[in-house]
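Taking the form predicted alone, here's one chain by itself in structure tokens.
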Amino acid sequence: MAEVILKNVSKVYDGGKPAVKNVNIEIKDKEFVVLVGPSGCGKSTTLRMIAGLEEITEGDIYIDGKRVNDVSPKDRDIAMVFQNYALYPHMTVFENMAFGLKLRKFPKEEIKARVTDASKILGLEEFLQRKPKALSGGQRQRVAVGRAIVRKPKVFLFDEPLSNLDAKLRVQMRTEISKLHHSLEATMIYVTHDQTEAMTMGDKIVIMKDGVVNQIDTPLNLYNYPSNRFVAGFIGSPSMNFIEGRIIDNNALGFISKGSGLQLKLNSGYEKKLNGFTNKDIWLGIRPEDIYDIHAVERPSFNKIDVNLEVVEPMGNEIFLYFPIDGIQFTARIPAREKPEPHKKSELYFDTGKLHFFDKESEIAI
């Protein structure tokens, strides 16, 4: 396998609008890296440049230490798995998986051995003589993955491979791809718009927006230490709550929202972080899971807030609560003990030990 390095890579289409801007990523050998972001953020374009399916406007891409800017896709020793499977409908599963090896004129015995090994890994032994139309969506996706495995490439590229599957199959397939990564010890680069996929699969996650890399980090660090407001809001489900306000210091540190609907006492641990931001406009963020109901065991960092619950959503093992503050909808995520009644006043507790602060103008984390 091999490391993949992108240095100052940009892509500008004919209209002059940059799709990818000055991307720098270092993917280590055997690492599973996920490119994630909203539609149009440049993640698939970046993957296609690595594959050689898109020309690079500026910068350099290295695979296994070799600059591949001018190397054709077939000579980059990569294998790509697409969203739409791209299987040949007139061929059997065996023939689909063997097709690339036949083109490269591999001996028949080696082709048979590689396809057999890949089919065992993916649980496809009993389907080798079927055609794609006789397979489920999940089985077809496994065939597409198997076709990549038999190549034994240096790098696997996945372009939103689970988007066409239903929710249950997506969970199953992402588990299988993660297990595959560990068994093959392969370098894998995976593109998705689904932050849950990114958080559960990646060793490292690259978050993109408008063609720009916003943060590269481990899933845990992205969740706990987002670099800016966009990353904070993108990672986590339901997403982080945000409200505009000011840091005040009237003998004790505090926060007051712009409409004065939220007032919090802050512990002294924030003094160093918020030094210089007193009486300046900032964004405050708090995750739904850091807002508790009256059943929670109180902590010193808890601030009690009286709210009017507008919507209560039971989710099985948890309940989502929706309530307004200064006209902004907030979400709390609490365990399912007893269902609170909507359209009534309720007491909630904000854990001020878990707050996030962002500069008002730049939206960079403070």
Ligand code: ADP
Second form
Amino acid sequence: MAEVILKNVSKVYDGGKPAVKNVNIEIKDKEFVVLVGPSGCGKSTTLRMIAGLEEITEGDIYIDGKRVNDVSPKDRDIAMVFQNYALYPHMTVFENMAFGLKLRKFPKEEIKARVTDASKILGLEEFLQRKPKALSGGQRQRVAVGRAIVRKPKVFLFDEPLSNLDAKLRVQMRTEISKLHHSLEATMIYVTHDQTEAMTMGDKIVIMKDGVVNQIDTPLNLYNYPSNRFVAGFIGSPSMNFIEGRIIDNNALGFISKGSGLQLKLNSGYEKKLNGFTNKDIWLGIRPEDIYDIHAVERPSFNKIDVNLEVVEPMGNEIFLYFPIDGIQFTARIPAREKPEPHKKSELYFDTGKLHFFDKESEIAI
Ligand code: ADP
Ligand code: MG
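With the form predicted alone in hand, show me what the form predicted together with ligand ADP looks like.
What follows is the whole complex; the chain from before opens it.
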């Protein structure tokens, strides 16, 4: 059992602004939780408070039901893996992995058994006698993970462990860490600024902005039901399109953008949700894959829009279309069939069954 609970946790660095504000997170035993958000939003600070490397200004942290605010890092039964590996250059891979156990005065035989086990899991057996400088970036990162595994901690903490790797290796290590989570059956808390990593790895995702938790949910719920405009724009690539406008109700429900470039009929299914928002300023959001071209099969919820395609980007398996509405750049993402001509007028179809609405002031989802 290793459950981690943060209750009203805040952090103010000396003379600084609050870095983490009143954070509440419950992490269940064996869960893989990802903390994600833009640089500087307080992810590392949160993780370091869990590790005991940063003092908690306010609130409480519990590991397995025990309040650990005043427990030293070495007594918290956690292991942390950093972005920069932090390996000792003069030690071999074996010695690097054994180091923490040696410090804790584990018997030699036990150390050997644990390092051997971990090196098998990570495919490092043939490198045990090498020094870090004779390893690739991916192998070094594996050693750093191995050093955590040998400790058999209750909780693994990862702080952007893949950021120094090239794109291909990053994808490979992503699946390796996911497999590791499965085989070790450990609680893992993983920090990244990369929404794709978060979406693919997390059982549960915590989205932070400016030290504040914006939403905690499963990847699919975050994608389909973002709680505010920030979350809606942060999750998903290419990002959701946003445009300002108003809900109108002249016999039938509709949306008209501020510059009148986008006018949509809304089906009656939205009536309840948008009740009270008629003639109020709102943000409308639509994901790039919910905009279709002429080849799509006609659906009742499609609204035809005439646009001027500025850029057409063939990606191989799909095509990205860029076009302005009211001077704002929109992106559509369509299957790779016939490539539309750029710099031409084109008909696109907005799926009004897939719209998102946000309050203009608070930006909270309607
Ligand atoms: P993230 O990991 O999400 O990029 P951090 O937790 O590192 O964000 O930082 C959150 C905020 O706290 C930032 O504004 C950062 O400048 C500030 N900060 C981080 N560490 C310190 C420190 N040791 N002293 C003062 N301010 C810090
Ligand atoms: Mg960080």
